[in-house]
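Given next, in structure tokens, is a single chain: the form predicted alone.
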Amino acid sequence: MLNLDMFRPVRGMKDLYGADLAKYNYIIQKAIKVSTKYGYKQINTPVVEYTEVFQRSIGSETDVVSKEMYTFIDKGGESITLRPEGTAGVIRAIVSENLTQKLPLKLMYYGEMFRYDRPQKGRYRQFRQLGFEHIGDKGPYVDALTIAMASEILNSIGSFDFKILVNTLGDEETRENYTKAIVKFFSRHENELSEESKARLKKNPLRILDSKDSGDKEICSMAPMITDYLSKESGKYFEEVCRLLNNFGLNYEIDSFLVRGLDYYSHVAFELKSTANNYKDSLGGGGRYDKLLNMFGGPDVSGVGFAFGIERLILTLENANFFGEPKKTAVIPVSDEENDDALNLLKLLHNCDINAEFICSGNLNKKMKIANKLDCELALIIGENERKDGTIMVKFMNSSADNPKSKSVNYNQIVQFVKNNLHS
């Protein structure tokens, strides 16, 4: 017996069409616009990578590497990961195609990525990730223009409220004084940790900072927080960054238990965080990383860059109207008579760049139908009657009292007509 199950898509994992993909290009547009600006170029890399790549970078005992990864073994015998996120991609093309040699270098890209993570709301096992890297100059004035244009790129595209949180994790002699006095603090309450977090505690201390549990939460309000263990450099750093996100007149606030999920995190951390009230989580967030274009073989450069997750994007605008499939209109020919010239002015609309769609299946009565389940604002029609006098009979899709139901115009005058009627 045919097991339907098996074609339905993996548990996680969802299809992207219709009015969903129209909002996924719409975004990404829109960041690229806002992106372009401040420089930054497009790169695409492989969705898979060595295993290597993502070991090396993010860290073995994160949670990314230990338990959400998808790896397998190729017919080659290779260990092959499907990529989780998009930086060490990134950072790997850089050294293999030898763009080291351009830089400073700002990168974009955007596309699927795979964690195997519980599914939930904003969250699947193959998500769409938009992602900025900004490789080789390091200072107060990158950290914070890279804050800036991630919050400008939010208010490109939409009207929803969010919240940016800033951080900073320090530089090695900060991280190596907080983590003891982290190891010291949660080695007091070990017994009331979660299990994941007493794991943690022996392999990856800061990472119990960024616990769900509830239990963790309470007991990480009391730790200590890592701008009192801040080197002379890291504090005068974080505090001019701080400064200048003032000056841009952006208001965030200071997150002391913010960490980032991946290793390769130093000096300025930060989360754009949404406070809509449909969605409450975070959207995106980044940082700075010091030794990762190294890792690689690489210059010794710092990098800063910062990911959103679209899916996340998508569920916080609160105008459901606000992007949606573009409007367009039906060129409805009567009969088989009519094709030909219903056709010449399919060509001619989208010569101007209209959307139209050509609909000569059955009778009147049904193509209209097919004009209104493609959801075409305005329907087109040409008849015997309309061929000799050169004029189109339009039927408006959506009447109201302020647009009749149907109007004869001109064929001279039928594409500015279009134009005054098709809302965008």
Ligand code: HAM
Second form
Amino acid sequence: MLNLDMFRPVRGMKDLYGADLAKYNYIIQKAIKVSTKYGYKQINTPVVEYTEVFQRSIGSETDVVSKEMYTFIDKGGESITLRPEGTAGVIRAIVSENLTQKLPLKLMYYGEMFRYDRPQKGRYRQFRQLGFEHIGDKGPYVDALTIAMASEILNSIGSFDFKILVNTLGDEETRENYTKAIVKFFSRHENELSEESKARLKKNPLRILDSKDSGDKEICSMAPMITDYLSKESGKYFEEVCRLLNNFGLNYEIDSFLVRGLDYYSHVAFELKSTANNYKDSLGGGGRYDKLLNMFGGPDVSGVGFAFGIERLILTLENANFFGEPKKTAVIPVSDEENDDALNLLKLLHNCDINAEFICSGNLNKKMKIANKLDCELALIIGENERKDGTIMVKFMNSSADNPKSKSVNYNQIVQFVKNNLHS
Ligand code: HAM
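Right, the form predicted alone is done, so what does the form predicted in complex with histidyl-adenosine monophosphate (HAM) look like?
What follows is the entire complex, opening with the chain shown before.
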């Protein structure tokens, strides 16, 4: 018996086409436009990497590595992983492609990422990210400019409210002192922690702060804050970033518990969240990483970056009723005799940036049905009479079947007529 379930997309993954695909492309184009202004160039790395690339950089105790990676042994016996994020692959590429000669680099990428997470609205097993990495420059102005660019990208794609949350994870000295403080704190609450957090207390205590367990979350809300353990240098660095963000006029909040779910961050970490519908998941996030390049055998230089989840941006825009279907026209020859004239009209409309489809299969009745299916707002019909008179018969597709509205329009006036009557 055929198992038809096997012919659906895998759980948490979806086919993309039509208007949905257009939304992706729209967002990507906007992001390319803004990031190009800031000097970013595109990079495209493979969707699979050796497992070690992610394990070492993201950290084996993180949720992403310990629970969510699609890892398998290939036919050559190598352990490979579908990328759960883009930063590790980009940094690996900078080293293996010898791009370190060209530092500082500003690179942007977009594409599919894979995490074996519990699928729900805004959380998928295959999703798309738009990512940005600025490598080889360190200074508060670089961090602040990166956050400013993230904010500018959101403003460029549509009009919706979002908030910027920032924190610092300080330098190594900061994290050592802070780790000691939270180990002391969580040890006092060890019996109340989830089994997973108990294990993390021994292996990577900072990751307890990412726990999704409600009991853990309650304990975490009472934990010491990293901002109280900042080394002098880290404190100064963070203050300067905040001063610059103020100078840029950016509205941000300091969230002292923001530690991000990946191990590679130091100093500034940030997330952008949509306030529409109290949407709880992040639209994007990132921060500075000091050790990544070195970890892959590159020089000891620092980077800063962030990534947006494209599906989450789309959901936010949809919540704000941003996307309307693009309005279009159908160009319909009554018979094959009028095909050439109809094609000329199509060309004229396209040259004037009007969306128009040429419909030429079947009789007139069938053509009108197709125009309806394609959601065309106007049908421009050319028959023998129209050819003789130099006119076009315009049908308003939204008028009811009992009351079809149509108008004969002079060919010379058709472009203006369509522009006036096609609602954008
Ligand atoms: P991340 O916070 O793990 O950071 O992911 C960035 C964004 O990807 C999230 O804010 C969210 O919008 C989206 N995302 C993550 N998981 C899912 C999912 N399961 N379904 C849908 N969207 C999701 C990173 O990945 C870092 N590489 C960002 C970065 C770049 N840091 C420095 N440079």
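Worth saying up front: this structure is predicted, and the values here are computed from it rather than measured. Numbering follows the first chain given and starts at 1. Whichever C-alpha set is largest while still superposing within 1.5 Å between the two forms counts as the rigid core.
The rigid-core alignment places the CA of residue 215 2 Å or more apart between these two forms.
In the core-superposed comparison between these two forms, residue 291 has its Cα shifted by less than 2 Å.
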